[in-house]
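Given as structure tokens, the chain that follows is alone and in the form predicted alone.
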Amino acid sequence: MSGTTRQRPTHRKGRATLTRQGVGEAALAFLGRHGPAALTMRSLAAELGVSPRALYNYVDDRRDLITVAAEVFQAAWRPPALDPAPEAWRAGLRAFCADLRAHYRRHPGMTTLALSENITLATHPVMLRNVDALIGFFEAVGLGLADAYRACMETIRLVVGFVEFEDVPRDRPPAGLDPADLAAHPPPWLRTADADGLPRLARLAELAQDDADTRFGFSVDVFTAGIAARAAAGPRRTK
């Protein structure tokens, strides 16, 4: 017997044969058009045209499907250098956040379906070399270790925030959602007809409509005006 390892043929009657890469990156666009709820051994076989029982071939379960989804996820994150320079890390990490949600748009209903799951989305190597590049920025920003990862940690949880819980709905209404109700100023959840009692509220109607662009960079400026401030108090001791 030979020392050669068998290869699997990449195509079988004129269609590509699956391999474990490949089911995950199926598993991930489906979730993209279809949304979590939906995705089951079952249907993303008839959408690959196999058989369910073929797909147990690449993955032991549903879990291990979701597993395989993330690490593909996890592995397409290639952020934006970081520059620490004075003059330059502010707009660098507005980049990279603007970078970070196009990331999280692509792939929607993988961060709620990993959570629910209990499936870590931080054990690829890219994600966790992108991770402590990120600490490493903040230090060089200023910041001691503890709260560089607190402001790493706090950059991801304002990006995957802002994406679920505003570009979501709008890149994908649910039913009886008119996208246009979230730009308005209130929204219509906050609505009221006492202006007496609720003068801010009613002020907010006569606003111009922002979008979704303008509260993310208001969000990312807050947030870098934080970091900001607290990089120039100097690193403060851990307990």
Contents of the next structure:
Protein chains: 2
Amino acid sequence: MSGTTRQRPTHRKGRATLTRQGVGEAALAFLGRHGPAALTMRSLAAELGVSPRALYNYVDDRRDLITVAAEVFQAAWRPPALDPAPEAWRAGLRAFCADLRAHYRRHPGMTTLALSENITLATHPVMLRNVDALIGFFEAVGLGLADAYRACMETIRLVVGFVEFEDVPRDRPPAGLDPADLAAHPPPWLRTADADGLPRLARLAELAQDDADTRFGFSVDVFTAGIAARAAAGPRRTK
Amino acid sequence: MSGTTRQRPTHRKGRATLTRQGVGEAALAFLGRHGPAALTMRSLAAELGVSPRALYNYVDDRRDLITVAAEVFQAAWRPPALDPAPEAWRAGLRAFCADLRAHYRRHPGMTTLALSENITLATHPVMLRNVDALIGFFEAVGLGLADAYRACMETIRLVVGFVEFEDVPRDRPPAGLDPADLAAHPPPWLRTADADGLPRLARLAELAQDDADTRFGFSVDVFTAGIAARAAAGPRRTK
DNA sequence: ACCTGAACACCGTTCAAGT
DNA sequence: ACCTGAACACCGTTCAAGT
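Structure of the form predicted together with another copy of the chain (previous: the form predicted alone):
What follows is the entire complex, opening with the chain shown before.
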């Protein structure tokens, strides 16, 4: 209590000593700068000024590295507070989803990587607290506990799915494609259809283009309305 | 018109000649048998009894190969008919989503691969027809054209997101994990939480476990209720 | 205890040469 | 026209050896 417990040295050869946490942070930062394809054991080691083998002292393998990065990523999110009051909850849920979407977009490739490496949702205490709060919110809005849990998970899936399918390809377009084509919505591959048996696609071409925020807003609004209907049916709906 | 136009030979050295389409079909089949990680240019070439270089006569590169496989995959789906009649459309949408989910699960790794390779939704005539029909369905239910398009895309995202986040990890569990842990819902990483400030997670542990079908049903029902609310507000909602 | 350097078994892709 | 075989520049991971 009084004395100085022996500390691990924080530097070595002029470089900060590696730690599991530090390696994860470096991986997450690297991901933001260069994208998921560029994150290799070798490139990250080079960035840290260390041999590839050194990383294996802190991380089991590449999968484990990505798991740590995912934990760091999750812990970095502080969600806006949710007010379940009847006149406030819809706007609150909208803001919550918008904030979560922004967090994911700030780290492009994090989800892509987690999915392709089959990372089961990494579990950080901060994340557990957020999940618990969101479930509590849905309960307060009028859902039974089981439905509140399901709604919580669907909220996350809705946001992450939108980012993955809509935002990531536009924020970080693949090499060979024209960004203008990706930005357009409805996309050219739907608009080029001639009218042979495709009447709505043909009419769609005449519509004003959607931006991603409008489409995200639609998805969240539909979800919110669905939750409202479910809540109105009463919490007993949970079987 | 009368004569025999010169045909490309269909066999060569006792092996069916390669075609772009055939290579895509082989890739999709390989994907179903061995999973996305095992699908490499070299392994697919070996499966076809050919040198890796030969594949490059039919596809530009690995990304292109996956694009062809995705097209084959999409063209293979024949959705159930959708009836927009007031008393039928909800059940029809549910069946539509269930069928789409089943189609994706039949080819595990297809989405994972498409996402990680940033494949912009491949466009096959069959898929365009399906999309057009789904938009028409939402219009007939009472949505404006722009909203019907958004609802169509959200339908696909909902289903694919569920498969990707819920089904794939369970249908094809990653090597190091206990399948029982993955099957459990809520998952153990939520249930192990002690009650310190996590009251709903603690109560969640006492609930009967959900199966994936129940959770999928919840998501689709909430979506359906949301669409119903939107439709009731009238097609003029589209700005 | 933690690092380096060399090595192994893989990738995707391309080159030059065969038939 | 379409193939093979060898090669290049990469991977993740491991081994043996340094300090």
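If you superpose the two forms and keep the largest set of C-alpha atoms that fall within 1.5 Å, you have the rigid core. Positions refer to the first chain, counted from 1. Predicted model only: the values in this text are computed from it and were never measured.
Once you line up the core between these two forms, the Cα of Asn57 ends up 2 Å or more from where it was. In this overlay on the rigid core, Ala37 has a C-alpha that sits 2 Å or more away from its partner position between these two forms.
Comparing the forms between these two forms, the C-alpha position of Gly22 differs by 2 angstroms or more, with the core used for superposition.
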